[in-house]
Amino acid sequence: MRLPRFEYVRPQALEEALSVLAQSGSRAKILAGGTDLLVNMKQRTVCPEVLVSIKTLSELLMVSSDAQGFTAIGSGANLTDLAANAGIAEKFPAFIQAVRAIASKHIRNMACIGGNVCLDTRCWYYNQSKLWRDARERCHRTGGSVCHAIKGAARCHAINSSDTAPVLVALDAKISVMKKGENRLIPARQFYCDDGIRNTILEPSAIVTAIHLPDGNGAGRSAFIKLSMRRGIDFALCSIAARANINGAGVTDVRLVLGSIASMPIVLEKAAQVIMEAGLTQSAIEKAGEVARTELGIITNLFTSAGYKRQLAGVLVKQALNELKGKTAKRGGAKA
């Protein structure tokens, strides 16, 4: 399949880039690694006017800490260059396996961590070429009333599968979203949307500029898995972000993110409540598998069954709290 036609900008500054989507808007795309962006172009559900490249603006890729204690890592950075950092890894390991889970070698050689903090929501009614997709009646993302994912449902239920956004919101993670004459810190739990078709906040005119991570909030006390069909190619069937904070008094402050099931990252409160009341025992642990169960909402048939889902996400939760406990043991925490 060729690309569309379309015009090939490429700014030598942030400012020059922001200014071009300003004057753009919704005619534009930001092209970084290209690894989603150019796919969805050869299948026709995306055919920007203008592509606007960012891949060599110094200003995002670089990683540094400020003094409000966060590690601010620029959206340009490449995933490669991110899985092999060390000081990263050392501080944020959860986040840095969410980044080695993303795609192939050859994509994370590609791919900036942008890229993936804003991947476009995918439904395999959709993600297909257009002849594919005017077989069927029109869905509710190609201007029609219908979900073929869901009958009867008034929205897209299209899924938000980024490996990275559960991970941001479970570690507190705040987003720079810029746009011309504009720079906002958004957290992450707030830039994700229910909606398969605007499945983020960003505006056609802004751009993700850095993600900042709290340094307090990762090293030693979180966890990510990703469950897939094939591993290093496909998208997660379903994944999970968890975290605890940890002191004398217990287990506190738990975070049980999914990801890959929705559109957008389920944050389970309940089963998380289960945890901080009663710690990491292993009857809490069980407890908090079935109630993650009843938290989901309505869940969709994409890619496998809801039934399934279910009971995936219940599987997920018991492995990612085993984890925690097994490292909360290791140095000397809350008694388990």
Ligand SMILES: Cc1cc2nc3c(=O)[nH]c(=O)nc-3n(C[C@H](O)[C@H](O)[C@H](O)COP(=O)(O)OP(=O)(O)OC[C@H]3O[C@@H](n4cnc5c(N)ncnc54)[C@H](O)[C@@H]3O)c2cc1C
The other form holds:
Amino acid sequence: MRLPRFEYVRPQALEEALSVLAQSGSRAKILAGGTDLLVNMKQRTVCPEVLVSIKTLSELLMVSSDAQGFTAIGSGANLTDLAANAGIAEKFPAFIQAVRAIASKHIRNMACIGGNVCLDTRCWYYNQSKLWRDARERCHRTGGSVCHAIKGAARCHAINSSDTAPVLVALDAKISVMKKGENRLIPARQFYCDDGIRNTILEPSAIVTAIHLPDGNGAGRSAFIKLSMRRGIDFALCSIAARANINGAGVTDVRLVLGSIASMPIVLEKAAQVIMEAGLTQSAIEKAGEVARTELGIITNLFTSAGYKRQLAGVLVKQALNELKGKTAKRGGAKA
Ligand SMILES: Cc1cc2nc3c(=O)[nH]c(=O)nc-3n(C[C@H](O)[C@H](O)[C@H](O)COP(=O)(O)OP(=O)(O)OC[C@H]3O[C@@H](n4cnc5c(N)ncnc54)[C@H](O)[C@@H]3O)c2cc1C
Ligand code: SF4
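Provide the structure of the form predicted in complex with the named molecule, given the form predicted on its own shown above.
Let us now look at the entire complex, which starts with that chain.
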């Protein structure tokens, strides 16, 4: 498949990139590693007139720690480099596990963390060639008014399959977003929207410049588990990011976040509450797994059946909590 025609712009500085995006509006798309965007362009699901390449902007390549206790990772950071960063792996093991789980080595060699954070949602009825799509009635996402994935659905339920998105939400990360004349720091949980067509709050003229991970929330008490058909290259059928703080008061700040199952990461509030009330006991872990299944909301049959996904969610919750329990026991501070 060939790419459609487009104008290629390679700004020399972030300010220049922001100006080009401000002038071009929705005619432009940001190009990072291109491992998702270029495939989508070939399939004609997106046809931007202008591609603004940000991959080599030095302002987006920084990795640094600040006085507020955050580690900032520039959105242009390459995934293979990140996966090999021992300092970040030690502080944020679940985050680096998620980075290492993305696609394949070849794809990670090209891709950037910003592209993964801003990954477009996916649907079996949408991520196909134009010829294939044209053979079906148009759905919400292609300008029609039906959904093939959920009959009768009033909106698009395409899935956010970014491996790092649930981890960012679980770790209370913040996302730095810039557009011409404006710079905002947005909690990851508020960055994602429950909408298959517009799954982030990003405007077309805005760039994610960095992600900020809070230093206190990572080490040793977080977990990431991804389940996919094949280990090497596939998107997740479902993933989970978990973390908990273990202190004298017991288990606090439990976060359980499912990825690759809905249009945004799903935060499991009730399942987390079970653990905060009872600790990481075996019976509480079993109960949390059961409760999680009731918190999933509308689930599609995309890529695998909805019933299987509900089962999977409960199993992953229990696996992640057992992993946290194991790590806690090793640190000698378990309330179990
Ligand atoms: C075969 C295959 C398997 C894959 N498997 C996985 C997988 O297992 N897990 C997974 O998470 N992904 C997977 N992907 C998707 C993709 O490769 C990765 O998510 C990758 O990290 C995307 O990064 P990129 O730099 O290539 O993004 P690009 O393709 O360049 O961009 C992706 C999107 O983000 C936008 N964007 C990029 N950077 C920014 C920024 N700084 N600010 C605002 N918007 C931005 C782009 O405009 C575009 O809409 C797979 C892709 C393929 C082809
Ligand atoms: S979820 Fe429904 S509306 Fe969205 S792309 Fe798929 S078929 Fe179309």
